[in-house]
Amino acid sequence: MRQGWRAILEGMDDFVVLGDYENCQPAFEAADIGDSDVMLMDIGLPGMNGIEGVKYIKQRYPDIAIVMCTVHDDDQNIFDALCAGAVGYLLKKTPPDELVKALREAANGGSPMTPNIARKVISTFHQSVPAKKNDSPDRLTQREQEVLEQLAGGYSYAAIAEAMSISLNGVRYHIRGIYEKLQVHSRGEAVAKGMKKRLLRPLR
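Can you show how this chain looks by itself in the form predicted alone?
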């Protein structure tokens, strides 16, 4: 499957494949790993698993957008992958054209997810309860909550700006507030922590 993905991506004019590896260790040792814009990562790998691999990469190369592509669709793996810093989560049965689309989306600031994975993430927000007025300092404003919901839905900054009728700078301003209050450094961490702390108001 890995070789098949490589062949597909190498056939695209806007992709350059720097390498493919059967586990984390040889990938970490690759001289050009830091040149990557986007990385696909499985979870069930020999040696270090993919979630630990994401943590390792994000600590050293925070600008690489990592998309999980795995057979695991349980809540815990999804949550752990987002907490580790993954920006997207696909299942291996994703068709090739959807895979290519997802990687382009990740490179452009989006959070691609297989539809049933996105439903699992968003269903968590349905179960969330509003924070009380005198809650802790990590309570989000209404606009920050709306932006976080859009991030969890996998939308790019540009799509969020259009949906909320605000500028890109406005989106970035709210995201900075979210990151500061939740003490996180990435979209995936923000969504995961928002899920864990149940800070978001229920969706309608």
Second form
Protein chains: 2
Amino acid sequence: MRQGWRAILEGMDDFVVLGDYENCQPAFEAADIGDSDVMLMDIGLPGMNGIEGVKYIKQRYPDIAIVMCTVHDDDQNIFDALCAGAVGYLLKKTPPDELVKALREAANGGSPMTPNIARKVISTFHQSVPAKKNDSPDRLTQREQEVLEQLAGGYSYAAIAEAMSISLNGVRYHIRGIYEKLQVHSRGEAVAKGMKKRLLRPLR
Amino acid sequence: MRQGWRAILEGMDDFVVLGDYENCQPAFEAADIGDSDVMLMDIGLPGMNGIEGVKYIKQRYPDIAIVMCTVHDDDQNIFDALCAGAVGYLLKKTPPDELVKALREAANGGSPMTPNIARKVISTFHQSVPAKKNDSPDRLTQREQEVLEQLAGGYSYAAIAEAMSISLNGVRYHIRGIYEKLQVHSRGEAVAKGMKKRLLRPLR
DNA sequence: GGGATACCTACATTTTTATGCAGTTTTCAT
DNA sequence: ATGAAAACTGCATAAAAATGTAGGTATCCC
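Now show me the form predicted together with the DNA, since the one above was the form predicted alone.
Time for the whole complex; same chain goes first.
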């Protein structure tokens, strides 16, 4: 597969293949590794796996655009790779012409992904819908939602009280409601659970 | 512009245009609005803006795939739209053939985006690189990083102590370090700041 | 052989949080 | 008109968390 791609890429006049390796070790020892603009990386590799490989490269050469190309399409691997610093994520079944297009895109500041993976990524932003009147046995009230957001922001009860123009006890009242509905017993847990349940937007 | 797109889409035999509207109000009143598979939405609209529009639709018809198509390419608008529930984000300069392709992609479970926007989205996953020995006047130590992750998980000091096999005071020791380096005075603030600084992976 | 840094323990004190209990007001649906 | 739900207020107490002070041990660098 590697050989095939090398051949294809060498055939394009806007690509130069600096090297191809079966695993991270020899690749990272190559003298010209730092000259790469784009790097294609697998995950299931002998020795250091691809995700660790991404971290390693990112630490030394932060400007190389790394695109994952692997058979793994589970959330864990996808998000781990992206967190590690990969800019794109393709599956091995990607046809050659799309791969070439993807590499160009990566080199030009884009982030090539399969449509499916793109949707997974985008979905992490979606907040849970308030839902009119139905389902969730105990969804947060308007005010509770507001308090939860403040909690996530790291403000003290006193600060929240002031921001919301209510008393300290008022804040306590809402927090009680939040804890009960979320089934937690501390601020940290509430925020963590709020994130998981998409009640809070990722605070970035 | 709307008229142009309508004409183009009506020309495709796999599209049926249910309607096109200048703003949200009349669109949401259309009887067949719920039958849509895909919806194209602008942001700068008279009356209810596009982001609010997305929320409104998502609440009533969660299965409609909404693709933003707008001139706004600033982070705020992009992420607000995605948080509100949009599955794709295009710019108005998108040529017709790509737009059609994007709408098909959206209908088939994909998330069309311009390469630039895709990179912005992916970048939110990237964690700050540990950095060998240089810069950041006070970056967290290995252990502090671990503790911060536990804090973000919502665990109590006691739980963290057990998980890390150190004493309660050991946990306190590291938390001190974190607070000082992050210039905060509470758990919530530390987690919030850790997220902003990309020290923590978005906990989704 | 220092000196700096990370890692850890222990103890004490003050602030915040978490919870229990009680009561008032407004709104909204039956 | 009645009742449930939401949005508060107050007071009290126990449990956590935040901070200050004071050590002790490794490791790495010059």
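Residue numbers count along the first chain shown, from 1. Remember, it's a predicted structure, so these values are computed and weren't measured experimentally. For clarity, a rigid core is taken as the largest C-alpha set superposing within 1.5 Å between two forms.
Core-superposed comparison between these two forms: the Cα of residue 42 travels less than 2 Å. Core-superposed comparison between these two forms: CA of residue 174 displaced by 2 Å or more. Core-superposed comparison between these two forms: the C-alpha position of residue 68 differs by less than 2 Å. In this core superposition, residue 149 moves its Cα by 20.3 Å between these two forms.
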